[in-house]
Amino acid sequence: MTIRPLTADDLPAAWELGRLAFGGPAEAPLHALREIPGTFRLGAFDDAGRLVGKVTDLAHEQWWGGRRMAAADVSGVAVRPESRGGGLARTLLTELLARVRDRGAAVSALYPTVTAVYRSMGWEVAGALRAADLDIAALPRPRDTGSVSLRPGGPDDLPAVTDLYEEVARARDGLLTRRGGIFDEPTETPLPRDVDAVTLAEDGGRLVGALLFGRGRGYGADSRLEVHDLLAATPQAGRALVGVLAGWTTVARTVRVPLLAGDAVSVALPLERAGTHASQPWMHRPVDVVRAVADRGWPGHLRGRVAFALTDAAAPWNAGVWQLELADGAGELTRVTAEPELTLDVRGFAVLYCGVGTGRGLAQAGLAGGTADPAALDLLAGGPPAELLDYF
């Protein structure tokens, strides 16, 4: 087996392997057949030169504590049926981790089709891409939108929508920056894929809200709007855009809305009336624990230190005895020689880092331990729960 980066000549075979693994149209989209700056594709070839496995590093950036952080977001892991079960996916992921660490990545996220393989490589479930299906007739009509005005938008407004997304996203942890790589590539259509219309909310000439959605087909009982983005920087903008969705009640029955916890949109939605909540779990892990701690912003009120022994079989540079120290919105992870009273698995590190677990909970799950109270590890969980709005 030969493991090497894919070239432009390999991309048609990579598309066919992905289509075989995941299903999809026979005709590849243009972006799948061209090399994209920042996107790294790794392949495994058998003795006959056939591509039998692949994995892609999308080289996204993520927002953490108001800072942009280099990430290795993994996509398109596929192995031919004849080569499955022999550890090829593990080999590809091991090689990928070493390569993305060399390029400076601090953390990694992925959407699993099966969690067991990725757990064995140090990723752990840390959240879900969430959406709510709502009866449009139940959506509230806005009563107070202040000085917010609404207008239709178009392709020329998309850069301003990206700026608005950044304003919303940088105040949270885990969200992509939507800058660089595939986000900077020219699109095949004037609007993003599956987006039919754009509504913008403005206040005093400033963009404060954006609704991008797909109309869907028909106007009967099974008709549904699909919201691509629903962003608001003020409560008035959130209420105004929810009101725009409410106005579709005569020709559409339901709407699927992506959710961010406690944002200016979700607090205006009747979530108690939501039908099926669509969700797609995602997994996270540190690529380089030193960078993961140093490169992010931490809540300014956090101050303290804790030592622990970290295990990470897939990324041995992370393994060892560490001391975490947080103060004044910054963090540092340094190696120490003293024997610690706490132990932590890299999957537990991911859960704490994403703010979705506690040391005592991880001890119950077998991902933390030692002779001291594992609650001391909660220092690593000091940020808000991480979220994602993009599938990749």
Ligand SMILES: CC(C)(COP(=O)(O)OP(=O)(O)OC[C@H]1O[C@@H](n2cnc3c(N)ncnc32)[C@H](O)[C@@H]1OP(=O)(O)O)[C@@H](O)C(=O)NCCC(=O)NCCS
The other form holds:
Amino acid sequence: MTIRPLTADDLPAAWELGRLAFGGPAEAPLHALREIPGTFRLGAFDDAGRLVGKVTDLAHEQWWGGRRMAAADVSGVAVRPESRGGGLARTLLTELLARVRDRGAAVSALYPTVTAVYRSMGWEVAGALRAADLDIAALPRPRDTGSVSLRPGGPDDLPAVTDLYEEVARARDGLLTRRGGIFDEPTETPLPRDVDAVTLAEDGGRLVGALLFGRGRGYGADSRLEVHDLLAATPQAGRALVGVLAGWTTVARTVRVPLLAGDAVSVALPLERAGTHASQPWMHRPVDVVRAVADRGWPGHLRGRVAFALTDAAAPWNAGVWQLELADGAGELTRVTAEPELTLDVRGFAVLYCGVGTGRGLAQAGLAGGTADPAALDLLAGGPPAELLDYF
Ligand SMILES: CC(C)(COP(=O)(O)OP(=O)(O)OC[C@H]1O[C@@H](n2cnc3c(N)ncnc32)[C@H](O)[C@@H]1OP(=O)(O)O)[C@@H](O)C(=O)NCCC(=O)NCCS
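Same protein, the form predicted together with the named molecule this time rather than the form predicted on its own?
Zooming out: every chain and molecule, the one shown earlier first.
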């Protein structure tokens, strides 16, 4: 078996393997057959030179505490059916972790089809891409929208929409920057795929809200609008755009809306009326714990220190005894020699880092332990819960 980076010549075979695994369309999208700056694909070839396994580092950036962090977000993990169960995914992911660490990545996220494979490699479920299905008739009509004005948008407005997304995303943790790599590639359609129409909200000439959605088919009982993006930077913009959705009531029954907790849109939605919540779990792990702590912003009011022994079999450079210190919005992880009273598995690190668990809870889950109170590990969980709005 040979493991090596894929070149442009390998991309048709990589597309076929991905199509076999995930049941993609017969026709490859253009970006699948071209090299994308930053995107790194690793393949496993058998003795006959056949591609039998692959994994992709999407080289995204994620916002953490107002700072951009280099992320090795993983996708397209696939092994040919004849080669499964023999440790190939493990070999590819181990090699990928070492390479992305060398290129400076701090953290990694992925959407699993099977958590067990990634748990055995140190990723843990730390959030979900969420969407609510709402009855359009129950949405509030526009009110208190101040001086917000609405207009249709088009392809020329997309750079401003990306800036608005940034305004929303950088105030939260975990979200992609949507800059660089695939995000800077030319698209096959003028609007993002699956988007039929754009409504923009402006206030004093400034873009403060954007609604990008797919119209869906027909206007009967099963008609549904699919919102691709619903972004608002002011409460008035949030209410105005929810009001625009309400205006679709005569020709669409439901709308599927991606959710961010407590943003200017969510606080205007009747979430108690949400039907089936679509939810897609994602997993996270630090690629390099020192960078993961130093490169992000931390809440300015947090101050403290905790030492723990970290285990990380798949990324041994992370393993060992560390002291975490947070002060004045910055963090540092340094190696210490004294044997600490607390232990932490890298999967527990991921859960705390993403702000979705506690030290005591992780001790119950077997991902933290020791002789001291594991609540001291909560320092690592001091940021807000991490979120994602993009599937990859
Ligand atoms: C998922 C997939 C990539 C795994 O590849 P593989 O080479 O068979 O995996 P490995 O043999 O390296 O297994 C790695 C670990 O995951 C476990 N594992 C593998 N497949 C598993 C499965 N289907 N369910 C539960 N655990 C599984 C193995 O037991 C092993 O754990 P261990 O080292 O602790 O014993 C492969 O089955 C595949 O291509 N499936 C279709 C596409 C897909 O689902 N890709 C994942 C997208 S997120």
